[in-house]
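Taking the form predicted alone, here's one chain by itself in structure tokens.
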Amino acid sequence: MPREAELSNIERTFILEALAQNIRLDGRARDDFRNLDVSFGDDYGACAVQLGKTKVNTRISAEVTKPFEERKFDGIFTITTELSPLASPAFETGRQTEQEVIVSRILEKAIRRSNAIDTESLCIIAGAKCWSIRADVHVLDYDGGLVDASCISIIAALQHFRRPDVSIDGENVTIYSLAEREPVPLSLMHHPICITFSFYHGGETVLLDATLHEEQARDGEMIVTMNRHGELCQIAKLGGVSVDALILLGCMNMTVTKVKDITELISTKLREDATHRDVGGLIAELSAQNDR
């Protein structure tokens, strides 16, 4: 089974020597994230993201089908994870690494069981016709962060998705193309981040947004999952050296300010391209008119 390779005693020592003295590799503070690019494809729902050297590409997909019977006013919505041997030589094509299950049930219970898309506002025909909504997220390059790239990869795919409209004439579903209705964009509750603590020194040092050699040399590690409200979705911590409650109280702090940071960040993205899709349509009818 391919294996990462692994920090280096030598290399271990001189990452917890500097972090004693306030030093990173890359030069950033303790609280500070890494260069964070969000970007959108030509296609509604497709979005990568790059936090730092990591890279993640999210693409949404829909399609009607039968809801569950136990929930028969309900859609259906999926996230499944894909990490491939070209972002690391850790992961292996057809057999999940014990790493990306963690993953895959953080994700869930980030976004999914947190009730971030309106399930009920997917379903067609009660207990007959449903839509189901899946999140498809695939990681290019893994540096670290994973979890924290995934998550604003999928939040972002979902408020850049838009699926078909419909019409109801007595059992009969109409599903309209693009070029027949304007789509219609996912019904979202709220906007859940994880933001993803390393502990070093016993708990006494806290970095934010760790590189994958950082990760290495962490004692321990836990995922908050906050939205721009200051609603607290999750926390996961998995296992690692036990952490003082007050520093666990300046972490929540730290991840409010961050979490709007980023929710501001993606919202401007959506505008960005909002306005570029927009090229030729209402916008410009609008210079033309002031024009004359």
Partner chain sequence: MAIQTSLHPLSRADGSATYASPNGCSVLAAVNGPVEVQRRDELPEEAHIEVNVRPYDGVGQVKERHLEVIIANTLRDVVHLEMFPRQMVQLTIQVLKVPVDDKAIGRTNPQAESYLPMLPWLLNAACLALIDAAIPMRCTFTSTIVALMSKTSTRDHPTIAELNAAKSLHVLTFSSKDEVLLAESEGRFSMDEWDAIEEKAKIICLGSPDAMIEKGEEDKSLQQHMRSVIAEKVTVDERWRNG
Given for the second form:
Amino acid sequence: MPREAELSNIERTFILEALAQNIRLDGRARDDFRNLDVSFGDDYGACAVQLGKTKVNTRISAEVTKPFEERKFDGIFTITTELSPLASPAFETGRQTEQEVIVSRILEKAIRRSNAIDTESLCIIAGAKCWSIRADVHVLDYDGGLVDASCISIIAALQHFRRPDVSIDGENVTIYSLAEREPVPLSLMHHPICITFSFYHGGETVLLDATLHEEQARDGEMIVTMNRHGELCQIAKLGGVSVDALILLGCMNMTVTKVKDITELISTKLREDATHRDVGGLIAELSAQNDR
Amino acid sequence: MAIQTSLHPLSRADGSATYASPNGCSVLAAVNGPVEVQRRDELPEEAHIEVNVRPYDGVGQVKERHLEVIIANTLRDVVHLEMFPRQMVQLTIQVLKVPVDDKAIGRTNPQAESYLPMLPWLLNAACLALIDAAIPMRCTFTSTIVALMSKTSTRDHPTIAELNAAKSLHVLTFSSKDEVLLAESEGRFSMDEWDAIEEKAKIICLGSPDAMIEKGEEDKSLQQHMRSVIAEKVTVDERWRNG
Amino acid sequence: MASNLVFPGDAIAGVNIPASKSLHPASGLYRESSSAPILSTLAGKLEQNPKKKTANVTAPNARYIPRVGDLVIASVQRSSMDFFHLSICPHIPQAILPQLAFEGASKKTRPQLKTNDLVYAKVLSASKNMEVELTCVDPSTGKSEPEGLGPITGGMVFDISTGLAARLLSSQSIAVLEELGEKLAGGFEVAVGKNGKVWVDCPESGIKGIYAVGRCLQETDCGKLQQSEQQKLVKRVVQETGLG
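Mind pulling up the form predicted in complex with the partner chain next to the form predicted alone we just looked at?
Okay, now the whole complex, with that chain kicking things off.
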């Protein structure tokens, strides 16, 4: 089974010594994120995120189905993440590595269990028909920061997505095609963003947005999920070196700022995409100015 | 809209390429090799070829497995597998975009659709990715799809409406040595019609032999387009040798 | 556009390679039998060396394929009775290094290498049907010099393309290293592995110096920078790190 090549002892020693002198291999500061780029495809709900060299694409799709027996008034939302050899020769198709399982679970907790989507709004006819929203995350290139990049791409894609409009007439449900009626955005309660912290030097040094090499050299990590209102959605510290509580509190503070920045970036990109789609269209029409 | 290709968009895979066809399909292919192979797939005299096709939505099922077998068989004749016994050449292709029918709400059952329309783009992207990964090959190859609409009318780069209305669909792959590497057809057609379609596909892929004039972007054959993209990349890669 | 650009399957004319010589996969050339014409297997520039009667097609970003005589930086994975097992490149079968193939090694004084230690070694044999064998001594002299073979300590190892590695190993000078040699106090030491790895150490400039050299090499590689661009890069990095 292919495995990611381990760091040599020389590389590990150097990375740690350089960090002690505040030097990261790509010249960033300890709390700098790599270059983050968010872009959208022609289809609604297709989002491509690039964080440094890591590239993640998410696609949102919707279909009508029967709700779960025990949750008649709720729709369904699922996230699937699949790592493939595209992203790294160390990944295999059809086999869930430990890392894949952890990433899936974190994204589940961060987005699904924190009710980012208002599943009640997905209900069409209680107990009979509801929307099933599915987020497919495709990791195209892997250089660390998987959870962070995947979460951003899912949240951005969910905000970008439009589902077909429906009208209910008693027992009859009419689903309108994109040509018949404007599709409708999803009802999102909040936008959780995940930030990963990596610990070194026995828990004393903290780095944001580690590259693959930096991830391999770390002693432990913690993933914090928050939305821009400063509400904490989940924290995951799965073993690793013990870290002083004060340092962890410092991480929380860093998260608040970073999440605000990232949420702002996503909003900006969404606005740009909306303008781009609408060139000469509705926005111009709805403008109150008269051409005289 | 013309064909759009790019080489080496990914940093971890040994070789990669994107291919976007005029009718709205876009695929990303990545090649790793020669790499270690699982014991069960090991071959004593040659490299094993592993192909993974990942669809636009959902998980790969029967249709994707069928495409994988066709692609692997085509590559077996092209790649110098005997150079790397007991190792593997691994090809993964991710469909990034599919042409969208304006009237459809969502594709009701992708598995029931024909497997042919995607095949030529998967093969073209695969060829570019293999070249980018510097996997030794006997030749390069290009593929296209031609739809037979009626007795006298054919379409290359058919739109969704044309695909649905066609009498028969044909995918042909030509090597740079003018050989037919692959011919898959679906539907009803006569041998005469097939001959005409083969002619047409050959011109799309390799260009017409008697054309001596310098062609514009739209008239370039697929092979010429592919070669010019590769030539550009080689020029850039060699640039720093002068430094 | 490169005038001697070749594609897979192209016939290579006018190249004088003796019929008895076998063509290595990494050379980009192939011949069905000793009397058959030579064909290209890769897309790249055709380079010829009429004096040595060799030729090859360039593929600067290719994965490394072991070849006899190459110098590589390999990582120890495990050791068995008489051999160390090393990884030259990730995801390819491991190579073997006899425990006694070090200068001055005997059954009583074997080198102590741990997992993930690095060695600078030479490829002794690389047949496609057997494991690659490495050595840390020159096979004829039994010595590790002049190449400096043996375990590597200190410094840092950076990943580069096989093309840049081949260039660094050739006698041709490269602007980025020359510029760095001038700017860094005390200079620096490098050892280049054809498998796309370069080891760097700076006795005087320490961590910052090593970081600067590695960063400049990697950016030159990724950006395919030319001479003047390389010089500008060095000036910028040296300034950023506060070394110059």
